[in-house]
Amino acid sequence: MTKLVEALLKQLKDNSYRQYRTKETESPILYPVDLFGFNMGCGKPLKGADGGNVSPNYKRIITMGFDATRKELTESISAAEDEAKKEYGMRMLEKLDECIRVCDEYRETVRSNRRLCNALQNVPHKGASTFYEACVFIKLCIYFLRIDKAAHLGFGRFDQYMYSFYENDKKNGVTDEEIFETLEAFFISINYDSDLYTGVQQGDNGQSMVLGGFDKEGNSMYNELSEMCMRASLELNLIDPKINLRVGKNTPDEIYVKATQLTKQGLGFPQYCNDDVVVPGLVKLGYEREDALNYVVAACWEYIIPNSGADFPNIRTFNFPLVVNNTLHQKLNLCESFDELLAEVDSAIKCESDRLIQSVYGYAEKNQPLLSLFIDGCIQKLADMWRGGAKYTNFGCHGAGISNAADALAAVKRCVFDEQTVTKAELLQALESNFEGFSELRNTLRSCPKMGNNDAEADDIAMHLMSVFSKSMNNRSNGSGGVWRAGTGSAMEYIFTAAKCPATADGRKASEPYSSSFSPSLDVKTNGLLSVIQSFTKYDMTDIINGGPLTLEIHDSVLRNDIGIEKTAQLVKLYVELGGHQLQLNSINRERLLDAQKNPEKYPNLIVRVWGWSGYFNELDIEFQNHVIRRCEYLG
């Protein structure tokens, strides 16, 4: 780490910086040694976002520059015959001109920062010519899009679209050390305003970065810049950018080992995405293979197409435990066998899918003329990205609490139908009373087969639920020019939606949280990491590919030596080879987390994976802190 980066990092972690972030100001702030010299995002926190969770085409804009983009836009406006299109084109032009005006004014305020001032003589009017200029341009773009109410915009495949700038610098005699210093400074700079982004919790800001992947011939696209990004993240130990690593059957072991070093650091990333599953799954949903090969993740983990996509990957959440619970209350007494009950659950899943689809049929986000400039096709069509400008406008539906629902049905099957140790009336009464007076029955339900133990009884039910859900959702019209996509995620709904769900037959009490995304239910005692991975890789995940990771908490003692790191890396590799689609690991210590709750001042930089993002533990609301603490710690 260079002296410059050390100074930047010290500034970032200084408490006075955190105090400044809460102030409302529209003036750029100059940091003495900041390569970027500004935090233009230190204005009012973004509220009331009009859309986001897409991956803008930064490469096109930072390569062309605003002037060339403006020229292309004015030519489209001049050639248009439709007055409505002309009018929308003029709205886009007004937004772009405002960005140019602000940049011109800003350049005059940073004359004391010679390097930044020199860069601003070229960008954003012209395209970037160096790696540093490209980083400055991206920072400007992020700022303008954010204050224009575009939320949760990630960096996409940073290592791919920035690689040409890296190569150009190298040809011109810039050393790897100099480029790495710029990269680390860029990483630090995006943390200055990270908690000003809209989100459920501090840190839920969508600043994700995707690295690696494969081309159409199966060749690895992990390059020198990918390696630099991994190394910078490891060295800086910050929550942003959140690294997502695209892997597959051809990923070398050493990359898994390097990635596990980040896990050891306690960052909660990288999140792994399996190209061997994701790409075919996206093709099944109608994406062209070339686009599917270029996939990235949205703010958390939903798979989206960069540059040309305006998908809404988290527009609705399917509440599996509630659907199963309602079915039990309404239909259990009418069923003579478990197969009859399962058929009723199938019907309920289909009905709920229909309801969710109809609830937003034909929906489109508000017009976003500035963000649309960054989505391919919108300038040529003079159309908003959400209304015909983008190539893809698909909707995604999360699947919350899959393991809780499967565990509940497995318990009903075992106790009510197979062994007949619990009557239907007893079960329903226990659920209605939230298990008050039924502690023994609750213990019986909790001892039944559970997902995460490689138990066919529970796993087969889970696969059945996912199959019915995906068939009820996938490729159905959304009324907005796209289709629906089913997924295994839950986002924050494992807390919020669960709070509205009564007691369930897996032994969960009313309002208790579900598992996070595609993971074992809370408090389930599993047979270890291997059995969990086996349970959660049985289903063909190409059929439920909206996203939603298996989340595993590993005790930090597992990663204290090279052997533990190697074993963990091999475990990730096994998950990929078995057909898992997405995986995130949390290296935690329960006692440390409990102490951090009592003595937060001792742990100012303690990082944990929350759902699809990592944040500082002390900045989380108590219910999210408690959920992380309650998750299983796997000791190997």
The other form holds:
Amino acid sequence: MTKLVEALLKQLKDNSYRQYRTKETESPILYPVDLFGFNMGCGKPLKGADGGNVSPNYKRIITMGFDATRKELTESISAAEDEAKKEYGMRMLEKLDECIRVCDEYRETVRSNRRLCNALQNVPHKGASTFYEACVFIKLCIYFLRIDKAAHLGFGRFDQYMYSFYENDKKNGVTDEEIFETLEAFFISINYDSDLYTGVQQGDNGQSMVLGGFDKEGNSMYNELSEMCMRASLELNLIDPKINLRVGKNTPDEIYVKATQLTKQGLGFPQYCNDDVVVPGLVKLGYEREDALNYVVAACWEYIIPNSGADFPNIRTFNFPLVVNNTLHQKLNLCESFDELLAEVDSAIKCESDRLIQSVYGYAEKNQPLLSLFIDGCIQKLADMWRGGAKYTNFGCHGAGISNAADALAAVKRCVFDEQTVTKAELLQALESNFEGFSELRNTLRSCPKMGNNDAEADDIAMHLMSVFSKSMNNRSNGSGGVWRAGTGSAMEYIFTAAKCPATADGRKASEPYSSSFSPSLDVKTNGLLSVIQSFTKYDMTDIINGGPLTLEIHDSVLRNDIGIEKTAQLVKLYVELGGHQLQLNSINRERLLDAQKNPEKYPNLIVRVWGWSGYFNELDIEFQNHVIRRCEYLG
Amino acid sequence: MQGCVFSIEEFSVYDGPGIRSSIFLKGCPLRCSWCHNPEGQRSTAEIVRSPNGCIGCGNCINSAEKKNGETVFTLESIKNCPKGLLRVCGEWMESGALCEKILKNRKLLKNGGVTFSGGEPLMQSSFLFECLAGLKGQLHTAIQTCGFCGEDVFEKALLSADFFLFDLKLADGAQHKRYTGVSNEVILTNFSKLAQSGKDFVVRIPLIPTVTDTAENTEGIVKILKENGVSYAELLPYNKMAGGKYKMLGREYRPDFDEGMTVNIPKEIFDKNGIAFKVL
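Please move on to the form predicted together with its partner chain, as the form predicted on its own is already shown.
Shown next: the complete complex, the earlier chain at its head.
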């Protein structure tokens, strides 16, 4: 770490960087800090957001520059005949001009910062010519987009689109060390101002970054820059950017080892995405192969197409446990066999899918003229990204609580039908009374087969549920020029919708959380990690590819030395070979988390993975803290 | 034949080469003062209570029995825990069923294998040998042992498994007796047999502050290693969490040493004698 990076890191940690938000102070740092020109000194957190969760084409904008983009836009407007289009084009132009004006003003205020000021002589008017200018340009874009209320924008395939700038710098004699310093300073800078832009929880800001992957011939695209990003993340130990690593059957062992070293930091990333599953899965949903090969993740883990896509991958959540529970209450008494019950569940899944689809049929986000400039096709078509401008406008539906639902049905199958140790009336009464006075029955339910134990009894039911769900959703029209995609994610719904779900037949009490995304139910003691990865890779995941990772907690003592790191890396490799689509591996220490709840002041820098993102433990609401703790109840 | 298994760890990282599963057999002839697996000591099944997530309702205690001043949980205690935190530790399993369970993950264990640990796995030697025979040719097998067993049993073990993890704790016989309850005489005899057998093995030395991590003991252990032509050892520093499981069993952890002391890694002595080591 260079002296400069060390100083910047210190400023970030003690929040002293915030002094540069006022115009009076000379800014000695490499990248702009918010409010220093941009937010016009209002000094207040920005509440609310319009659409987002897309991966903007930073590459095009930072290569062309605002002037050339403006020229393209004005030409498109002059050539247009349709008045509405012209008008929309003018709105885009207004936004762009506002950005240019603010930047010109801003440049005047940083005169004393020679390096930044020099960069601002070129960007954003002209395209970036160096790696540093490209970073500054992106940083400017991020602020403009955020102020314009575009939320949850990731960095996409940063290692790919920044590579030409890296190469060019190298040609001009810039050393790797210098580029690395610029990169580290950039990573630090994207952690600025987290107090101003909050998501559902602080840290939920969508700043994901995707590294690696394979091209259409199957060649690895993990390059020197991917390596630098991994190294910077390891060295800096910061929440952002949240690293996602695209892997596949040809990923070499040493990349898994490097990634596991990053896991050891306890930040909850990298998250792994398996190209061998994701790409064919996206093709099945109608994406062109070329686009599918270029996939990235949205804010958390939803697979989206960068640059040209305006998918809405988390527009609805399918609440599996609730659907199963309602079916039990309405139909169990009428069913003579488990198969009859399962058929009723199938119908309920189809009905609920229909309902979800109809509830947002033809929905589109508010117009976002500034963000649309960053989405391919919008300038040419003078159309908003959500309304015909983008190439893809598909909708994604999360599937929350799959394991809880499968466990519930497995328990009903065994206790009510196979072994008949519990009567239908008893079960329904126990559920209605939230197991009050039924603790023995509840323990019986809890001792039934569970998803995650590589046990066909529970896993087959889970596979069946996923199959019915994906068939009820996938490729159906969304009325907005796209189709639906079924997924395995939960986002915050493992807490929020679960809070509204009564007691379930897996033994879960009313309002208790579900598992986070695609994981064994909370409080289930599984046979171990080998069984878990087998359970969660049985289903053909290309069928249910909206995203949503298997989330595993590993006790941090496992990663204490190179033996543990190497073997954990091998475990990830096995998961990928088995056909898993996405994996989030967390290194965690329960005792430390409990201590942090009691003595937060001792742990100002403790970071944990929450759902699709990582946050400071101290900044999370108590129910999210507790979920993280419970996830590791059964660890070593 | 049935054996008593107290834990199966599917993804066990520090018990031999590659990705391995570890099978923990119940029962141990030693009573090491620092034992961190106390549930492996007794040969019979017992009820344990996990402290994690306990809400302190007292249901389990109310259904427990008092024996010699110890609280002994009953099957009623298990049933009455609203959080399901009590369980029977020690499952009697047929060797065939255990092998089947292990082999279910065979594909994932192809570059590693299975390690039988404990307790002391050789305390259930007939059961262990049945299991090893059942796995022969299908998985790489290892035994993690303290070496305290009859020479005949150990010779048979040498023919039955592919790899050994052999613990050497204290070089001095009297000290060994004081801290583990048994003399190390047969252990050292068995260790020589292992060294001469041509089998793959690794020596493991627990580093217990002021007990095994002293210069004197290290010199003694190093001498044993050199006499047997061993040039590599793995060191396992004492972890203060060791006492955690005693509470689960309703027992008190009373180590016969000051566990607050920092563990000494006797690097110089190993280096001086040309013995490579790794701290786990």
